[in-house]
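Below you'll find only one chain, the form predicted alone, shown as structure tokens.
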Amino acid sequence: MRVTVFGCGYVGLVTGACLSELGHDVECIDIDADKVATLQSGIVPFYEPGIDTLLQNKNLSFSTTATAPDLCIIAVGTPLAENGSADLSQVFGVADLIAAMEKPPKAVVMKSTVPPGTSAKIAAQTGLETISNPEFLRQGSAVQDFMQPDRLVIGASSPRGFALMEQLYAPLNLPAERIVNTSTTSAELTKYAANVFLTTKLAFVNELALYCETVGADIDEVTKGIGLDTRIGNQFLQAGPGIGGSCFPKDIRALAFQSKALDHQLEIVQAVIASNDTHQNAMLQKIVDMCGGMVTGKRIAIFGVTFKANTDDLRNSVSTVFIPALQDLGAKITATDPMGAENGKTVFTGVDWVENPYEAAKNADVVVILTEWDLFKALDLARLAQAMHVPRLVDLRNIFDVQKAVQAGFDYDSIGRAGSIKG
């Protein structure tokens, strides 16, 4: 098939590259001419394992203008507007371009995460069948997620629409039970529901971790005990500094906004937003407490600024909350991240960037782990402690063993684990 993907961001580029790997002729479109030129030269503008190899496919091209495809895929951003709703201006802008095509495509495919009912509006705007086919790509494993998906969710309004998507994904050879055919509205809500459910699971574990500190339990032991229950599962049960990333924070707020606008407020969704805000404040207080209740003039070494490991994405990372807050309290910040420094330099001001973690810890009053990079997990704790002005470690990813950290000489705190030693 001839496929045009509008948007060369994270979702659009992975989608286009993987579809070309499946044998389709794919053209990726972006209004940013510099980005297009970068992609044409084979350079990926973000870090994602495996994507650079796929850019070499001969049936993948990049342009600022579209030709005449069989399918048009909309994969542009839907950030939060100031009022908390999903900003769909890019989506409707692309729809205008598609509607103006001299030779219209057979259908429009919505990859962007949009509120329920949006695909129907796009269908009315373009006069074309619009199919909802939400993405479920995890940053750091997106290529694998596309090529070996847990499921495909396809929302269409006609047998022809479902047949087009069957043709598009035929090379994946997925069993029928992993393909969910539904309405466009149900498909759109499925995407939101999945993200909000996972966000709820994370918020619950974070709340539970702090409760473990209150009652003297260990969150690692508790989550192992509940995760072995197949009804619960062991994924998304890792306590952390707060919920981040390009999808979860914006999607839960967008769904909350729409439900409130429809006078059907989702109480659990609202509670998760409040819970995460409270949790992030508690994590920030852990850092302050480790420094004796005041960080003014203290050197704080931040290990990890991306929202998770194996990405260079800082969108809604807790670092974007913690670093400015600590600076406002008078702290001096040193930061290190295997892939996030380049983007971090454009996001933060007044931060000293150091490539080597041991150098970043030199003369620091506290090291704070924000991202669970393997590089940090492999650190020699004794060497790290010796480099510091004061050996204090706030491990907000629970990547280190409590006793080993203490034996290495640290005043150590983590989340929800017995035996943490607070300075």
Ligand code: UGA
Second form
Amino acid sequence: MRVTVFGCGYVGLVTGACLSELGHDVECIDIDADKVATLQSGIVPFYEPGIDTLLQNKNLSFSTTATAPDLCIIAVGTPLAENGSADLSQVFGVADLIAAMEKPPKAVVMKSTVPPGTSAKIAAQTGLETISNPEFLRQGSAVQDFMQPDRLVIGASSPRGFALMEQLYAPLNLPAERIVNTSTTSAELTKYAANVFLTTKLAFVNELALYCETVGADIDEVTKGIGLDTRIGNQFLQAGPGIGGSCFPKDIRALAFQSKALDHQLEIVQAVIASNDTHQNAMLQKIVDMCGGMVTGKRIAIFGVTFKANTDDLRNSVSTVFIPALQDLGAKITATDPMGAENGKTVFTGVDWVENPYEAAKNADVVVILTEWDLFKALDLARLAQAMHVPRLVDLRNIFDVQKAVQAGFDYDSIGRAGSIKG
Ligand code: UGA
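Got the form predicted alone; any chance of the form predicted in complex with this ligand too?
Next comes the full complex, and the chain you just saw is listed first.
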């Protein structure tokens, strides 16, 4: 099939590159001419394992203007507007371009995350069948997630629409039970439901972790105990510094906004947003407490600024909240991140960047783990402790064993685990 993907951001680029790998003729369109030129020269503007080799596919091209495809896929951003709604201006802008095409495509496919009801509006705007086909890719494993998806969700309004999508994804050879055919509105809500459900799970685990500290339980033991129940499952149960990334924080707020606007407030969704804010504040307080209650004049070494490992993305990362907050309280910040330093330099001011974690720990009053990079998990704790005058470690990903950290000489705090020694 001849496919045009509008938007060369994360979702669009991964989708376009993977569809070309499946044998389709794909052109990826972006209004940013510099980005298009970068992609044409084979350079991926962000870090994502496996995507660079796909860019060499001969049946994949990049341009600022579209030709005449069979399918148009919309994969532009839907950022949060100031009022908390999903800003759909880019989506409607692309729909205008499609509506003006001399030779209209057979259908429009909506990959962007859009509030329920949007695809129907795009169908009305373009006069074309609009299929909702949300993406469930995770940054850091996006190519694998595309090629071996847990499921495909396809929302269409006619047998022809479903048949077109069957043709598009046929090379994946997915068993029928992993393809969920729905209405467009159900497909759109499925995307929000998945992200909000996962966010709810994480917010609950984070709350539970702090409750463990109150009652003297251990979150790792508790999550192991509940995770073996197959109805609960053992994934997405890792306590952390707070939920970040370009999707979860945005999507949960957009759904909260829509539900409020429709006068059908989703109470759990509201509670999860508040719970995550409370949790982040509690995590920040752990850092302050480890510094003896005051961070003024203290040097804090932040290990990891990206919102999770295996990405260079800092969007809605807790580092973007914690670093300015600590600076406002008078702390000096050293930061180290194997992939995020380049972006970090454009996001933060007044931060000293160091490549080597042991160097970063030198002269620091406290080391704070914010991202669960393998590089940090493999650190020699005794060597790290020796680099510091007074070894203090706040591990907000629970990547170290409590006893080992204490044996290495650290005042050590993590989340919801027994045996920590606090500064
Ligand atoms: C998320 C979803 O997992 C994807 O399925 C979805 O397609 C994507 O959003 C999207 O809507 O585009 P992603 O944002 O790449 O993917 O990141 P996740 O791996 O889901 O992590 C999100 C946040 O949860 C991160 O801050 C991460 O550190 C945190 N997390 C995740 C935990 O704190 N604990 C866990 O056990 C798992």
